[in-house]
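What follows is a single chain, given as structure tokens, in the form predicted on its own.
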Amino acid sequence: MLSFTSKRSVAIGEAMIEMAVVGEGTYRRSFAGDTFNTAWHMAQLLGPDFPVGFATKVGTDTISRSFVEELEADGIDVTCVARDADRTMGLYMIELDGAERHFHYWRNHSAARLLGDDAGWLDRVVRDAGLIHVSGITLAILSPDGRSRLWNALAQARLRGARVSFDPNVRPRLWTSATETRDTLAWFFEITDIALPSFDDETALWGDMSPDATLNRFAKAGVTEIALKNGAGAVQARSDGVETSVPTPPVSDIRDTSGAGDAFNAGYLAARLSGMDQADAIACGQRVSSRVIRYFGARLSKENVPKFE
């Protein structure tokens, strides 16, 4: 049975300046990023009894300061945020084709690319965490040495009792090759307790022909808990060898699918951290995800975050 040594969780990764469509030719500036989206929604769902931190690097410019101030106002632990005076935050713009989205990125000078450079800092941000969440995007933006330092920090945290959650979240343009992607992800599967993949990503990268093939591959890698997202299809899951399938309720009035998987991760992890079983955690993830896609942008406003039950 899944248990946690601490109520504290921390997500590690990059937050970017988001320019999201809110009308014809009109954009709204916000902040987003896969692990950040997950951490932010978790903090809104769980409240102060379950502290949530976001570990990243940003600049010292006014936008970076605004980001940190917003994090703190939204109840996220900002002691995990490091600063780099020579860099700033990356930026991306969402282009919508109906409700489907396409992204344009400007992130080469992002401070978060250096978050794996300080082994001591990595050890500090994960220390005392019961749950640590990372993603394939986190790994993709780091140098090979940075990935090694992150792997070591996570491995040591697991020895202290932490659980590691990993969403492969494959973005081919961030990697040099499919071989590098597969090798790096497989390496991090070795220290993963909870895997939160998406079936379309797994099919494209690994050639999985069915959700069962994906579940079996993760189980063979030693991952004991998997929840496989599959768009509008059922979430197929496995925990300690027990399989669960939860149909995804239909959603109307879809405006923007940005951040849907990150929102699912937030609901699922918040539920597991607070003691719910896997089926209920999946349902919680589906509720948060279905709410996000009814609005523009990758994060909900606070008043639109569904009640955590």
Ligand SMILES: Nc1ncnc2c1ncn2[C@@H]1O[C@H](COP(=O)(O)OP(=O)(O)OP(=O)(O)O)[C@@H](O)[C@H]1O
The other form holds:
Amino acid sequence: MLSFTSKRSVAIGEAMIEMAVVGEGTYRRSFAGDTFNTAWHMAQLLGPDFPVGFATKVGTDTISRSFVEELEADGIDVTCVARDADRTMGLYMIELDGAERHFHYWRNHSAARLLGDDAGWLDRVVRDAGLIHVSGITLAILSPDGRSRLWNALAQARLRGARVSFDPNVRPRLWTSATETRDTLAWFFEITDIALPSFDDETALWGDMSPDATLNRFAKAGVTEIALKNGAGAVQARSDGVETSVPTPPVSDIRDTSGAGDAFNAGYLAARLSGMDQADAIACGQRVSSRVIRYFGARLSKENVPKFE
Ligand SMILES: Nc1ncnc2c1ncn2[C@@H]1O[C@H](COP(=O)(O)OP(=O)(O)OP(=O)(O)O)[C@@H](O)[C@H]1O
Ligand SMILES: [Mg+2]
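What about the form predicted in complex with the named molecule, after the form predicted on its own?
Once more the chain from above appears, this time first in line as the rest of the complex follows.
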């Protein structure tokens, strides 16, 4: 089983301003984004003994400052937040049409799109991290050169002993083609230690016929630890060739499944960092995600974060 050289972790990606409708023409402002949701829940679960950083780029405007202040207040290491004076954070709105939720995005020119522009900064943010978490969304928003710089920084960090966790989180509208998506993801599998895909994404992109086919594909790419999410279905996993299947406890009062996968990742990674084995880490991931889907929004309120055992 993989071990970690440091208690420090960092997630790299984009957080957006979230405007969620709460009444006719009235919206509540929050912040969300896949890797950010994962880092935030990890920090709440792990507490100060295991520092969690979020590496991103924001603006120098007041909304970006509010975001950084909120991170600090919530115990996240903000030393890896870079600033760009000419840009600001991306934004999305959640509107309701009956029970259907519609998402509208303004993220094409967000500051986070430039987080791959500075190789020196990337090297600094991954330095000393035992675990580095990235996602397919992180890759999708970067330029080809930005992806290369990130790949190199992760590869170097792995040579120094860091472990890389990767959630492919396939979002077709962020990519120009399925071929580009597959090529880029496969390239990052080369430097992935822990893969946290979800079966619906994987089958849509790669045509996998079963969860086993997905596990085999990752194993063939050289990934030694894989936990495959599958909504209400069992989490199927493999670590050093040993298979585990953990049924997902039924959740009856589901309100909003957004962020389920990100919350699972947080529980899983927090558990693994603190030394639990894969089966216990999966159970921990399921516990956090089952809680998230009972509430609106992709992040729990601090009081609702389950106790970490
Ligand atoms: N209907 C459900 N019933 C019970 N648990 C669920 C349900 N949907 C999701 N979960 C929990 O959330 C975890 C992650 O869900 P899912 O497989 O939908 O991830 P995902 O597709 O990565 O989500 P995301 O949309 O956040 O990317 C599951 O492993 C499970 O623990
Ligand atoms: Mg997902």
